[in-house]
Each structure stands twice: as C-alpha cells, then as structure tokens.
Amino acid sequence: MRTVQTEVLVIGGGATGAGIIRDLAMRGFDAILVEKRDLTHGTTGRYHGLLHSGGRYAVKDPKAAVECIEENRILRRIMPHCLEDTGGFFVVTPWDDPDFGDTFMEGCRKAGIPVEEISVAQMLREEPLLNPNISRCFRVPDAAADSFLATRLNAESAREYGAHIWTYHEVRDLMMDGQRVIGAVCHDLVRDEEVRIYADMVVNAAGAWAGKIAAMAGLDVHITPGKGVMVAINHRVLNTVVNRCKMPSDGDIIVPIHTVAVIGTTDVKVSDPEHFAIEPWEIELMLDEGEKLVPGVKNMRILRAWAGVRPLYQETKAVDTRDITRAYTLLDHETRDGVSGIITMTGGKWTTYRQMAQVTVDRVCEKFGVQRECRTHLEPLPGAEKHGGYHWLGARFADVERRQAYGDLICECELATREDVERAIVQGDAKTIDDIRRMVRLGMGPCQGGFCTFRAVGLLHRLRHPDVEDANAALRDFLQERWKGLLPILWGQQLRQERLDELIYLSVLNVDHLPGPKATPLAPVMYDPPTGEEPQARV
C-alpha cells in the first residue's frame, strides 16, 4: 500500500476538477487529482458540446446566463483551439410562442448577451436545411466546444506547474480525524493496489457523484442526477448551433460538433448516476423534436445514442429537474456541517468550469490563510498560441494534406493518423482503447470503430507489449463501449453497418473466443435494459 502526502486533493477528473487542479498548481499549491476512470469519463465527456452564450437561461435562470456569457468571453481568449466559432440561432418554430422572442431579447440584454434579430431569409441563406416555416430568428455568440481536448489541456497545464493527475484511481473512502477530513483511500485500478492520500484539504469536484463522496464523511449533499439523452447524426446537417426560442425543454437544440451534429436532450431524474437506461421514447422524442427544426432529420443516418447525467444541486426538494438552477454552488462543510478539511463544488455548466475553479481555489486560499491571485483567465491553455485561432471544420483534413499522411490513417472516418494514435498511447499514457478515442476521436465516425479498432489494438500491442490475452480483453472492452451506444438506434444504414462490424469481429476475427478474460476491470459500464416506460411526470 502506497501512502502519499499533499496539500490539496481534488476528487473528480471532469472539466471542473481539471480546472481546479490547474488553478491550484498555478497558485503554487502541491496538489493531486484522482479520477476513477480517464479524464472526462463522467458528465464532461457525455454532453453535446455547447459553449453557452447564456441565451438558454436568459429568461428562466438569469444568474446562470450571466455566468455563461462572462466565461464565454474568457474561454474564447484562453482556449480558441478547443472551440469552433459556429455562432448560435434561437428560432421560433410553428410550435412556439412568437411573443417569447421579445421576452428572450430582453433577458439577453439584461444578462449582457449580444443578440440581434435577423430575417428568416438571412437565416435560410446561412442554414438552408432549417424549417422554412420558422417565423423569427435571433443570433447569439454560442459555439461548439471540444470538452475532451479542453480538459486534457487543463491537466497538461497543471502538470507543467507541478500537479499530479492520477486517473483510474477510485476513491473508496474518506479518512477522518474526529470532525476533520484528512485524506482519501483510493484504489489504483491499473495496479490493483490501495493508495492512501493524506491532504490538508480535500476538494470534492465529483460532479453527479459528489453526493456519494460527501456521504463517506457523513455529509448530506443532495445531488439530483438529471439524465440527458442525445443522438448524433452522421454529418453536419447544420453549421450553426440552433436552439428553439422558448423555455428550455427536451430536444430543443442541435449542436454541430466536429464531423457530426447532436440533437439534445432529455432531462429525467435518475437515482444512480452510473446505472440508468436509454428508453425508446427518449430516442423518438429527440427525433420528433429535431424534425421541427430540420425537416427530414428523422430519415437521416443516426450514428449512436448516449446519455450524460447533470449534477443538479438544490437544498430544497425539486420535482422537475429543469426547475433546478444551472448555476453552481460551493459548499463549505466546516461552516455548513461542522466538518473541516473538505469543500464541495457542484452544479454549473461546462461553460462555467473555469469560474467554478476560481471560486473554489479562492476558498482554499482563505482556508490556508494565504492570498494568491488567480491567473487562469489570463494564461492560455497549451497550444493556443501555436494553433493561432479557433478550430474549424476541415482542419484535420488540411493537416493530413499538409503532412501527406493519406496512407497512415488508422481511423478514416475521423482522420486519425498512426502518428496521432501512437502519440495518444505513448505521450497520452492511454490505458484503454477508449482513452485513445477521447484523445483523437478514434471510432466516433459512421463505422463506429468497425475498421479502426483492430488497428489501434495492434499499435497498442506493438508499443506497450501487453500479454496477448490482455490485448484481446482491451479489444473486447472497446467493442462493448461502442455497442452500448448503437443498441438504441439500430435501424437503416447504421443497422447495416453494425451487421458488417459484427461479421468482422465475431465471425472473421472470432473475438468472443480469443484467449483471455472476457473483460478487464477497466471495461465500460453498460446501460441498463430499457423498461419501455415513461416517467410519471411526463404521462
């Protein structure tokens, strides 16, 4: 058993945790971050990829709207290479109240969000596939965000300042000395050993899992996990983020992100952030609502479905999870519960992660009795200056042309080259094929890993030299990870693709009967079987 001492232990490797560890390291703290899987394993890696302008909350949640536009401007400065400046439309469809547009504009102005109404003709010139019966359109500074890359670069920056990032370290218990938290007992899933981390302060940034972590210290932190289901279309039906101009609801947004477009989301309360089902009605609802924005979208090829869980926090009980604020909350358990040595940051949006980190580390400084200024809003993330601007659709293709790497493609769908994959394995320290996916988008295109998975396993074996049995198990883990998102949308072209993938892996390669265990301890958590029932509140 290893024993380690640090000043600050951060629990959670999503956007918030990565932002906090970067801020801590930049202010000179000795800090360790632990995450039970890879970075972005939780909610950060399972959302639609929107950089909020704040428009979605301008009417219903003005505080969250102000936070979003403030951070929108900062993130555009410090991480332009993680963003695609798509712009955003809020549109009034025939199913929406036309008068809401005036309320929306007033809310935007109060929150400081730049907004202008443009003609429907102009809207259709920019986005010809939008519903021609849309009656009003408002332009706001929404954008698309690569949350995988942004989180990884926050961690990279933190390491450069001396922080330690330990993935696949699951917190099993918090250590107490009376009414003070003094550290955590973690399990290293890769080495299969226990690690005790003693810390002067523990920061609970575990998102939807924050309530479970707090409970280890006897604390009651009521997190309402709000499940959001999304579906990805196999191409960019839109190049602008498009929202319905109404109060936030299900299926009212389409986000173009990299090579696909995402329709989202539902919002259903679940009891466990790790175990839930994707129900058929949720897929149908996404497509029905998407059809109102882009007629014909139901007949397009759907790549996969997935779900993330929002960490919604409210002290008082709420029935409808959309009634809970999207703003964030910092809980000082010393003043709230009489338990020192631990604070919890929860709620919020991906867009506000940096501000959440700043507020958290300000409180850490206050606890330690030191004054150290935040600089995360001033210093760009690694690579920003070299990249020279926003990400743009076609940038990967241009890079392949520049490098003349046509013959070195491992993933043809997402243009991931051999060099990209090898860098992810060696420099990125990928533990699984799914880790490689998050770094280079391997297997995220139309074939969903059909032709790149066995190539990636081959590279992993050549560079890491694992036992053949372990390489086979890693292959099976990734196929299961891809399969769980395909199961809810199996029809049309994607069903044909899945049958081809099945023939490649189960018939030709006989993957199910290769030597080795069926799965590793790092295997994905599968979705629960659907019940076919809608929640009572929706009936």
Contents of the next structure:
Amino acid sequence: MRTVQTEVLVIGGGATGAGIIRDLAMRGFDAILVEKRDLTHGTTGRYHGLLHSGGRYAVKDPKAAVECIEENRILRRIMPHCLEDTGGFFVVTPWDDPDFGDTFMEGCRKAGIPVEEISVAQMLREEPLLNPNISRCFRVPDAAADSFLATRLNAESAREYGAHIWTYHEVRDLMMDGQRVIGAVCHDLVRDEEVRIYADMVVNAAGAWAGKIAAMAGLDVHITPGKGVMVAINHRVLNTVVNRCKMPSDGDIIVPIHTVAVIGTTDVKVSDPEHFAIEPWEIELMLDEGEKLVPGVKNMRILRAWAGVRPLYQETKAVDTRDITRAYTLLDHETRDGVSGIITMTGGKWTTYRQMAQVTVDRVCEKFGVQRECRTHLEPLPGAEKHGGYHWLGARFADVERRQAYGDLICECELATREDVERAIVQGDAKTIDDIRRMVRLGMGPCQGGFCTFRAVGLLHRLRHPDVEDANAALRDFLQERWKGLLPILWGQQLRQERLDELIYLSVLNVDHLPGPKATPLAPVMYDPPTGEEPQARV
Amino acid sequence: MFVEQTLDNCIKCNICVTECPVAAVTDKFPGPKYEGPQAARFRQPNQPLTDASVDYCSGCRVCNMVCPTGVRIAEINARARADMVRKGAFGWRARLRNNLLARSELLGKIGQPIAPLANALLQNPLGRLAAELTLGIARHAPLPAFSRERFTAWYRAHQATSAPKGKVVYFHGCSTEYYEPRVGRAAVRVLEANGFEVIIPPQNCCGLPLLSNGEFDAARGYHRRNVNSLVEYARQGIPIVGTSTSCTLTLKEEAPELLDAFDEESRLVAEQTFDLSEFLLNLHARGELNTEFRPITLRAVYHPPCQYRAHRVGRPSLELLRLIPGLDIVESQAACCGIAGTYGFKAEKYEIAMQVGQPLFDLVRATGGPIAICDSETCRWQITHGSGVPSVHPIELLALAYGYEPEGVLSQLNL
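Could you present the same protein in the form predicted in complex with the partner chain, rather than the form predicted on its own shown above?
Below: every chain and molecule of the assembly, starting with the one above.
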C-alpha cells in the first residue's frame, strides 16, 4: 500500500478531468488525477467527435448553445491541431418541417452563432453525396475534434505544470472525516496494490460515473446515463459535419472525423454506465436516418459501432433524456449536502470541457481562499504553435509520403509507423494495445486490427520484455476489444474482413490456445448481449 | 464516385501487393494496397496534396485483376495522379515531357510526314541524350519509328471485297496510323476474309496515354470526339473493333470510369466495342469464323498485355493462334513487360520498367523463336527492346495464315 498527500485530487480522466487538472496545475495547485482505465476510456473516447457550434441547441437549449459557441471560438485558438475545420451544415430534408429553418436561424442569431443560408446547389457542389431533395441548407462553424489527442495534450500540459496523472487507478472508496471528504482509496490495477490519496479537496469529474463516486461519500447525485450509439462508415462520405435542421433527435448527424464518417446517435436511458447493450434497432435506426442525409449510405461498408454514455444531470428526475439540458452543473456538496472537501462537475458537452474546468477551479480557489486567474483560454495546448494550424485529413498520409516511411507501417490502414508505436509504448507509457490505439489510432481502420495487432504485440514484447504469457494475453485483450465493436455490424464487407482476421488469428496464429491467461485485468468491458427489445418510450 | 467507393471492398489481403510487378522491383512504389484503397481514405479534393509515390504506379492493372474483392485499384491510382497534376505536383518540364509522350496523335501528325528526318533524329544517340537531359525521356527507351505511309492513306486506296456478313467499324488507334500500318492492313484483310465490310470513321487518340499521365481534361476532349464519331454506328448495332488493346479498353471502360462519363452515348459505344481477337473468337464460337488457315511452322512466345487482361475476356488471341496449324505457342505467364504505355519511356522509370520486364525478356530469349507475339504496340516495342527479338501482333499471323502477303519481320522469315 502506498499513501500520498496532495492539495487536490481529480477523479476521472476524461475531457473534463484532464481540463480540470491542467487548469489546477496552471494555477499552481499541487494536484493528482486518477482514472480507472486509460485517459478518454469513458465517454470522451466514445463520442462522434463533434465540436459544436451551438447550432444543435440553438432552439431547444439556448444556455448550452451560448456555452458551445463561446468555447468553440476558444478551442479553435488553443487547440487547432486537435480540430479539423470541416464546417457544419444544418439541412432541411423532406422529412423535416421546412419552417423550422427560420426558427433555427433566429435561435442561432440570439445565441451569437454565425449562420448563413446557402443554396442547395452550392451545398451539393461541396458535398455531392448529400440528398439532392434537401430543401434548405445553413452553414455554421461546427468542426470535428480529436478527443483522444486533446485530452492527452491537456494531461501533458498539466504534467509540465507539475501535476500527476495516474491511469489505471480505480477509486474504490472515499475517505471521510466526519462530514468531510479527506481523500480516496484507489486500486492500482497494473501493480495490483492499494493507494491512499489524501487531499484537501476532491473534485469528482467522473462523468457518467459521478453518481457512483458521490455515493461513496453518502451523497445523492442523480446522473442519468444516456446511452448514445454511433456507427462509423469505412470512409469519409462527407467532409462537412451535417445535421438535420430540426429538434435534436436520433440519427440526425453525420460527423466526418479522421478517415471515417460517424452517424450518431441514439439517446437511451440506461441504469449502469458500465453495462449496457447495443441493440439491433439502434444500428438500424442510425442507418435508416443516415440514408435520409446520404442516400446509399446503408449499403456502404460499416466499420464499427460503439456506444458512449452521456453524463446527463438534472436535480429532478427526467422522463426523456433528450429533454435534459446539455449545459453543465457544478455541485458544491458543502452548501448542497453539508459535506465538505468535495465538489462534483457534471453534465455538459465535450465542447464545453474547458469552461467546465474553469468554473470548477474557480470554485476550488474560492474554497482554498485564494485568487488565481484562469489562463487556459489563453495558453495553447502543447504542440499548437509548432503545428501551426488545423489538423487535416491528409496530414498523416502526407507525412508518411514526405518521410518515405511506407516501409515502416505497423497499422497500414491508419498509417501508424513503427516510430509512432514505439513512442506510444515508451514515452506514452502504454499499458495495453488499446492504449496505443488511443494514441496513434492503431487498429482503427478497415481491418480493425487484422494486420497490426500481432505487430504491435511484437513491439511491446521487444521493448517491455513481458512474459510471453502476458504478451499473449495482451494480444487477446485487444482482439476482444476490436471484436466488441464489430459484433453489432457483422454483415457485408466487414463480415468478409472479419472472416480473414479470424483466419489470421484463430487458424494461423492459434491465438485461442496460446499459453497464458485468457485475458488480463485490464481487459475491455464487453457490451451486454442485445435484449432485442426496444425501449418503452420508443414503441 | 464509383471508382473511389470500391475502396470499401478491400480486406487488406495483400494479394495485390504480392502480385504487383512494380513493387517487386522498386522501393519507390509501396504497392497497390497502400496507394489504392488505403491512401484513398486520406485524399480530399479541396485539401493540399498528399501524394508522391503513386506516380510510380505503372497502371498495368495486375492489381485489379488479382483483387478478390473488386477494388478498382489502378483507377484509384490514376485519379490520384490526376489530382497531382491538378494541384501542381509536376513542374513544367515533367508536364511537357508527359504531354509529349502522351500525345501520340499530335506526335504522329508532326513526325509522320517527315518520317525519314524524324526517325533519324529520334534514333540519334546524341539527340536522345539531349532529350533525356532536357525533358527526361529515357535515352534507351524504345521509341517507335514513323511509317512512310499512314494507314488511312492505304485504306482509302484499298479495294474492298464483297461483304455478305455486314459491317464492322475498325478503330485503328495512333500506332497503326502513324507507326505500324501493317497491323491495320492485316486487320482489314482478316475481317474481309471473314466477309465483313470494314468502315473507318474519323477518329482520334483514345486518350489513354493522357489518362495515365493524369491529364484528364485533355483526355475528356479526345474521348468525347471519338464517342461523337462512333455513336451512330453503335446505335445501328455495328461492332467497333480494334487491334490496340488499350484503345479498346479505354472505349469500353477506362474513359467512362475515370472521367465519370456515364452518359448514354458513351455507354452505347462502350457496349459495342470489342478487341479484334475477342470479336473473331466470338465468331468462331458461333461457327462463323473462316478457319481455312494454311500452316505456319513457327515457335514463339505469346504475351498477353496487361491492358488485354483488363478486358476480362480470357486470352482470345491465344485461342485464335492455336487454330493455326503448325504454330507452337509458348504462353507467357510474366506479369508485365514493364513499359505500361508511356511509363517506361520516362527517364526516372526506365530502369524499373526494364526490371519489371526482365522475366518476360528471359522467356522470349530462352524460347528461341524468331519472333514474339503481343497484342499491344508499346509492349511489342518493349519486348523487342528488352529481348532483341522482333514482335508482331497476332492478327499479322492470322492474315498470313489466310494466305496474305507477309509484311515487316514476317516477310523476312520465309514462312
């Protein structure tokens, strides 16, 4: 058992937690962040990658819309290299109310979101695959965001300012002294040991898991985990974020992000952020709705499906998760519940993570009785200046071409070179192949790890010298992790791909019978098997 | 978008990589899978250029042929090269060189009337060295010699025989017109020997050399004019046949696919276009081919050009040649002769092209026959250049077997 002492302990290594620890460190706090898995393992790493302009909430949730456009402007300044400036369209399809367009424009203007209507001809020139029966199109400053990179850079910046980021540290309990939280009992999953972290202040930024953390201090924080299922198309059918111009609902957005286009999402209340299923109707709905935007998309190759859980928060219990505000909430448990030493930041969007961090750390300062100004909106994330602009789709490919590094590709689909993977293992301190994936996009392309998993394990073994049994288990872990997102979409071209991958791993490499445990303690949590039932509200 | 969308079929099996004749001999070309379905996911029209290595794709289409899932790899690569041209990846010198090589019709129009002078210049080592240093046209590459007479000039003076079987349009292509009219003469004779009236409407370059150099706009003009000239015949159901496998492939498939020319007229022309051997073998299948062949005692290698395999019609020339008594044909299994249209003429690619063709050259030499047989003109020039053995089109042997006077190298063989 280890025992450490810090000023502030941040629980949760998603966008919010990473944003908070950076802000804390920049304001001179001694801080530790604990995350039970890898950074972005939760909701942050499982969303479609939209940087909101606010347009989506312009009519329904004006508070969230204003937050979004403010932060949109700031993030473009501080992390252009994590963003792709795709721009966004809101389009009125034959299934939508044509009058909503005017309401939408009005909402955008009120929220301060730049919006212009463009002709359908112009829209089709820019995006030839969009439905030609679309009647109106509005342009807004949406963009695509690499939430893996952005979160890691927040953590990197925090480290540079002296903070500690401890991944694979699961909070098992909060330590109390009367009505005061004084720290957390964590479990180090890699070393398999207990770590007690005493802190003057605990910040609960566990997102969809925030209710569970709060409950450890006897606090009632009612988080409604809102499951969202997303489906990735094998290639960029669109280069602009395209939203349906209507009240937000299921399957009404396609986000081009890196090499794929993501159709999102459903919104279904689940009881547990850890255990839920991807239901067949959800996939079907995504494709049916996607078809309305891009005719023919249903027959294209589907790469993968996944689901994240939104940390939706409302003081009173809500019936429909779509009606819960997307604005964030800071809970000061001292005033709310009479328990000091802990605050909870929850709700919100990825787009507003920085503002959420700022508000949280402002409150921390207040609690500590100090006055330190936030600078996260001024200081760019590491690498921004060197990079000099937005990320663009061809950047990785152009780089491989320039360096003639094509003979050294480990992941051929997503162009991760040997150098990239080695850096992820050594400097990035990857614990699993899945950690490498989040850093360099290994295994995220069409073959879903078919040709890179064994190469990556080879590199891991050469650099880290784990026992052969452990290396075998790491291989199995990653194959399981990839399989997880393939199961819901196994037909057509991706089924053919999986058959080849199966032959490679099960028939040629005999992966199921290699020595070693079936899985490691860091193995992925699989989705529950589908129940085949649609939720009550939808029937 | 059809071409690019086929990238979704790729399962990364690597068969194309193992079969690619270019990737096998040079590190400058990472391979079809990398350039095609993989790289295509990173290309975006309105963004900066990403490519460099795709220019080393020779366009031989071996990848397309071996792909088990139907990815149009060669076409994806051709479009990527066109994007390079559009975005200014090539300097003026390279573009001038590529356009010179790709405008075979223009070259023919200029060079053929002054054939003796032009040939002397083109075969002059000093001139060729200068062309390599200034333009990057490989000094040893097998540039063909201009013919003294144009094919169409011969045809106008030619007396047609009676035509009980109907009409056929002959697309002769640039090489027959300006360099090897003997191939066209043989084609006309073979068609007439089978009872067809041969029509030769106005036509220009099929545009393929321009397509494979990424000069899509220029190619579009050529294709359009050919379609305009040919579509009336196609409407009447008159077959359009050609002796140049790349010209017919372009009319059939390449131009429409690469240029998104899916209009009704292009489609009609494409449907009515056949390679001449394909057409003759179809006749044979219906029992309508004149098979009164006299024996030709000869042993020779037959190499099916890559462009021909891209037709996906089997090896009709081979089957026709096997109908001729006495002919002992050794079938080449070599992937490619290396020339790939204009590829092997370029200084930076000449060595690659020669290495690609090496197994074929070895086979031709080892077989020991006096000639080699190949349907495609640039392949014939390359085979002769690489092996030292003269090459002929299969139709020339068919004409000979029908009893017509042999021309060119065949006339020297005393067959």
